[in-house]
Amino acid sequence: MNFSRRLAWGVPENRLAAAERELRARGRSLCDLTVSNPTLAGLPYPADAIAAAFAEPAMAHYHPTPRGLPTARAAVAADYARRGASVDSGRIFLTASSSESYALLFKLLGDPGQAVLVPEPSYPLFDYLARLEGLEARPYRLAYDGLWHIDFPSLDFVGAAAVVVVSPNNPTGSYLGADDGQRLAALAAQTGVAVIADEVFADFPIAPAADAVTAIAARPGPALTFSLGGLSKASGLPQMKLGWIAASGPDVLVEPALANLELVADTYLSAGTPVQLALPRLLEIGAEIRRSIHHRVLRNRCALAERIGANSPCTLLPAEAGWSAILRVPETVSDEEWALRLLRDSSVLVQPGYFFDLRLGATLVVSLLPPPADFDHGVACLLAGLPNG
């Protein structure tokens, strides 16, 4: 049987996943240092409430609209303003996902061959989205030198339909500062590329400046912008399986792009009706989680900087916001390899850097959403599996 060849099937299971696997079967209990799903990370969930929520008897009526529904799309509106963002909701489109948003704006914005300009280091998910709508994935370098902006001599504009920035970044934690946006934001005009601006995690700033930070839809620029949200993060609901697209640029670029936006969602019609009827209630209701998410990730990243003294074998990097910390470890052997120690000597499953692109020699990557007992206990082990921890 030929498949596609946008992407190479059947990849090989990597070490650590096969390690993992291996110990979960003999049945080993693991500290997980890696859940990213809020709704399995031990945080009160108003269940009766997001239930009630539904209870709309116009869900049992459907009435396609490519954009979403007007109700919807205002109450998207209404969070943005809510960041101190004036955004039109005509010019706001409903997904199914976060992921569908990009496959539908890589539809809109390339042709087979082209490029998507995405970050390095940032989540692992873009090489797979683009190449689906047979796209090749660019990186271009965030680079640290105690922050991280991009170094924009890695960024090649040459074939490219859009740049992709992310902020803040996942797993970086950094925001996309006002200098490099109005720079990146003045090339792509030059060169004819659309900004696609992933800001899934901005609810969720770590330094007090932040808060400050308002959408990048927000922003006056000369280039076509799409920014990207959903309740995944913003509201802790990833099951509700609802994103939104919001376009901001200078007319004579948006109005075209929001036509033949149109006609792209009118071919899916994926945003169900149910969540679209309960948005602005979900909405109401995602923030008392987002709180509860926020506290528990200030928290557990307040207890993670209390336990590396001066003394530690590795170092906290900062972050501005979202809900992962990267930890420096000694560069005795590859983060990798110090993943798989930790997982198979300490119990404790932690990402290597690796995995996301990052270049600052041994790094892992943990998550600060699990319980805290879970939490504390997971940062013992994994400091006392290193040198002199």
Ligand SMILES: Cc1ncc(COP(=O)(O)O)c(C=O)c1O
Given for the second form:
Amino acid sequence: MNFSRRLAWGVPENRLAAAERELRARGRSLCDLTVSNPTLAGLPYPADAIAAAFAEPAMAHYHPTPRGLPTARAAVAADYARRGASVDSGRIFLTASSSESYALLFKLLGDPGQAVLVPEPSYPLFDYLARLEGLEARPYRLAYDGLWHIDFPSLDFVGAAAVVVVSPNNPTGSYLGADDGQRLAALAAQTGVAVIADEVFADFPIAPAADAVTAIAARPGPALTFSLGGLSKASGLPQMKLGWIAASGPDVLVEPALANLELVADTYLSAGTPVQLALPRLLEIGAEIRRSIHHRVLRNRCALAERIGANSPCTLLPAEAGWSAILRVPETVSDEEWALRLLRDSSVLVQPGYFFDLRLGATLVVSLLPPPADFDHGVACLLAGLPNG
Ligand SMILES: Cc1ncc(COP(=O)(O)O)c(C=O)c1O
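Next up, the form predicted together with the named molecule, please; the one we just looked at was the form predicted on its own.
Complete assembly follows, chain above in first position.
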């Protein structure tokens, strides 16, 4: 059987996943500091209210709408307004998730063989998302000097179809700074390349820098820009499968882009009617879920900072936002080796920085989502597993 060459199929599982599988098969109980699914983090979810949001007789009928139902798009525009951002619902498209938003935009913008410029370090799905559209994910670096900045010389626009910014970024928790944002938008506009701004963590600030760029969708610059958001993070409801794209930029670029994106979206019509009808209510319910996630993340980060203290062998990197913390650990061994040792010897599961292309010596990435008791226990095990912990 011939399969496409879009992906490298059958890649063996990494050493950490294999070690975790083996330990679990032997009945070892692990403290998981990699939880990224908010619905499995012991947070309160109002199950009855969520179910009631779907009690919509209108869902018995199907009215295919490539951009998404007007009531649902108006609810997304109202949600932007909650964040102080004025976004026209006529420039919003609904999708099944942020990952799907990327896929639709890559189809709109890129021809097979072209590149999409993606930040490094960042969320590790870009390579797959690009390859599945016949594109190449071409990294550009983010440099760290206490804050994260775009390393502009590493941006290569030749043959590029789009440039992706993730603000706040995962796992660095860094926002796009105002100067970087302006410079990037100017370069994108000059080269005719669209900007895709992933803002799915925008609702989880920790300590934003003074010049952090928020709500990119409401700050039209010179480049065609698509901002991404969704229920998955903002409302802690990934199972609903609903994301959105908000287009901004000069009208002369935005109008044809919307018309063409409509054709792409019309081919799939992937956002389900029930979730679209439930969306206004889910966004209300999501506000409460978002608050409990935010509270959890801030609480765990504080506990982590206190626990690490001054004489610890590891340091906690500052973060402006997000659900993760980055720990710098001694460089005596690689981050993969640290993660394997912590798993085998201390029964604590963390992600090595190289999963995210972090290149700051040896780093470990810890989720701030676990229930406080589990989190504190995991952190205690982690620190005990490091030299002089
Ligand atoms: C930065 C970033 N963007 C997008 C996503 C995917 O979101 P969705 O569940 O809406 O596909 C993730 C998931 O972790 C993420 O970290």
